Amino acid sequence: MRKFDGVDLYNLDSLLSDEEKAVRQLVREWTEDNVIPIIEGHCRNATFPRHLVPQLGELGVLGVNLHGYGCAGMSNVAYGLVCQELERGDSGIRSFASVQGSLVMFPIWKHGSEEQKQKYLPKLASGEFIGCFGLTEPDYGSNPGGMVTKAVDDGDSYVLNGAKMWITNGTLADVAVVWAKLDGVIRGFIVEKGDPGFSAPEMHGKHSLKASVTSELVFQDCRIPKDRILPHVHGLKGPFSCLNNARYGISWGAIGAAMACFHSAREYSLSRIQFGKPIASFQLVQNKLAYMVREITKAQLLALQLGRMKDNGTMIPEQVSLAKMNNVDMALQIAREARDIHGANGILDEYPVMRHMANLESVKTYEGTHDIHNLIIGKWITGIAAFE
């Protein structure tokens, strides 16, 4: 198959910065050698590539629109930038980045101490250290005020009583941040392994996200230090900040999923004869390849301009959810039609249309439901919320 070149058709990348391009490129060529070659192996044998961890680290990608503490410091373009080319080795690989540095390093960040900051994220922009989010319960997915897990203060200590699921890098993890109610008011922690009374045991059989580590995590009687409190975030809007960052980086790495299955798709149709010819030249089949492009081409602009509202401090969550719902919804429309393209072959792990497909299954369901998004977007037209 022909190298992977992008795709471009409106110049976006005349309205990209020399530095946004560069780490494009830079993670580009990364995940071309190090994700793409690999990375059917470890979907079939459902093992997540921690060898790549620190070599994320030395990229500098962890974390990349943060600010100090060995952080790079780049703008919230470069960082959906990274996203795009990550996903398009493997949602698995841009989800642990995504977690690591949107949901474990940008709470420390935003609302930890200066020692919490100072002590953890270094260590986790390096890839020293593995973190993990825990918000989403067995019984609270869309609704996580609901939540049940619970800390009391006991004297020296906080005391955590819970579970949380479908956590991300759970059982790899070095650090957890943890939500939890603290009488009645939900509030961050900060959980390390061998926390007594802490457990993240993976979880297996999945058919989607095979490549990634996927966790419970289980509180019983969980005793952490007081100084492991997030003291500057009180609420909802403590995981909300996170998550709003994450669904940031998805709708960027959705576009890059969607970039794969073209890519194959267009290869494959040149190359494969029918009829005495490329089917590439059916009308039917230019018509699938023209859709991907016209979708490809809505969805990067959608994310690029969102990308300039953040990084000027106008984005909205409502744009969020739009980007993230529509981008993804995107990448697996024409995920479904690359495999139709491919034909019978488009099941074989040959192609990565079927991993991308099943993968973005789970990334339209979570860091909020396709149907969550758009109520959070009814609700900003109407002024009425259908979810509570």
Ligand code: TGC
Second form
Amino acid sequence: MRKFDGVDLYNLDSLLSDEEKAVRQLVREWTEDNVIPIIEGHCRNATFPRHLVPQLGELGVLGVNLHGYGCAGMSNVAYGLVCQELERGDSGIRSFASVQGSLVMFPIWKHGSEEQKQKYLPKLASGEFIGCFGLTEPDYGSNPGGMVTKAVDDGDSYVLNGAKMWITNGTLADVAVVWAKLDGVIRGFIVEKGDPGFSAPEMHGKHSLKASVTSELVFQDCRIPKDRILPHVHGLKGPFSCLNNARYGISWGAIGAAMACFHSAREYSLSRIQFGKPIASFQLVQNKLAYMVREITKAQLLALQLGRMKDNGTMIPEQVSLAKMNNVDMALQIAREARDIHGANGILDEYPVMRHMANLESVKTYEGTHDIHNLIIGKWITGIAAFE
Ligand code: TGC
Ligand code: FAD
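I've shown you the form predicted on its own. Could you give me the structure of the form predicted together with ligand TGC?
Full assembly next; the chain just shown is listed first.
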């Protein structure tokens, strides 16, 4: 199989800076050398390749779009390209980096005290610490505002009770950013591994994101010092501010998964002979490949313009919803078409397509389901919230 060399029918490279192209190349080569050769084995065994975490730190991609505290301080477009290249390897690896950078480092960087920033950010940036983000609860997924996890003020500590579910990196995490109600108002708390009353059992039995750790977080009279509350944010806009960043990264990441499926389908179709010819010579197969390039190109344009708006400070959440929803849906459709082009071979883990397809089912659901993003856009169009 030929080496992957990008998909760029519209010369989008001409719109990227040298620094953005360099970081994309760095992460592309790292993914080629370190993720792709081992990822099927990890999926088969449902294990996360934890040894890659310090390498991600060395590459400078954890919190790559944050400034100071050991972070690389690159553009949001560079962050998007990092997500694209990581997810071309596996959505689980991109998930790890999204959670660490956008959902753990970002809230500490944006809403934390100076002491919290100094204590946690450099170690999270280097990969010495792993983080997780606890918003979803067993009975509150799309509707996190209903959460029942509570914090109570008790002298020099807060005491947390409740449970979170479906938490990426939970069991591995040294640091959990947890959202809970204090006097009825949603606040962010930093819980550390080993805090009394805190446990994070791993969830098993996933058919999707198998190379990623997903956990429950359980708080039973979990006592944390007072200085672990995020002082500068109150209410649901706290967690949503983090989700804007992570959803943005996913809109790029999905392009990487789609590129991996397209590349495999193109190479396979050129080598697979049926009726005496490569299947790539049949019009119906070319139609599928042309559809893939068409949709990847549209998704690239959407993500790049979103990134430029994020970089110049004009991006609004509804634009993020549109890109996350569209690009994940696009990648899932491409994964299905690619599986079809591979025939029976498409179900084997010798090829990456079925793994990406299964992963993308999670990506479609987390960070706001496809339909929740439709409703966010519906509200923007009509002014009417149809959630309730
Ligand atoms: P609503 O009344 O609309 O808003 C409440 C407050 O929040 C503010 N807000 C935002 N602020 C910043 N960014 C946004 N995107 C915001 N959206 C809303 C809003 O202005 C308001 O502020 P204020 O000051 O007036 O109080 O809230 P609602 O409860 O009606 O929410 C509606 C809805 C459905 C859109 C929202 O609940 C939603 O987005 N649900 C989806 C939940 C979700 O995305 N969960 C993700 C969990 S984390 C995860 O999945 C990680 S996966 C990681 C991986 O492995 O990669
Ligand atoms: P539900 O909210 O029960 O939705 C079920 C269905 O009902 C969906 O189709 C949904 O679109 C639909 N629906 C719900 N409400 C409406 C409505 N008002 N109108 C129309 N349709 C509606 N969460 C975290 O906090 N941190 C994490 O790190 C994290 N990682 C995750 C990793 C994985 C692998 C997965 C699968 C999930 C993860 N999540 C995480 C949770 C994720 O954010 C939730 O699964 C997601 O928000 C949806 O919630 P739910 O699964 O409870 O589905």
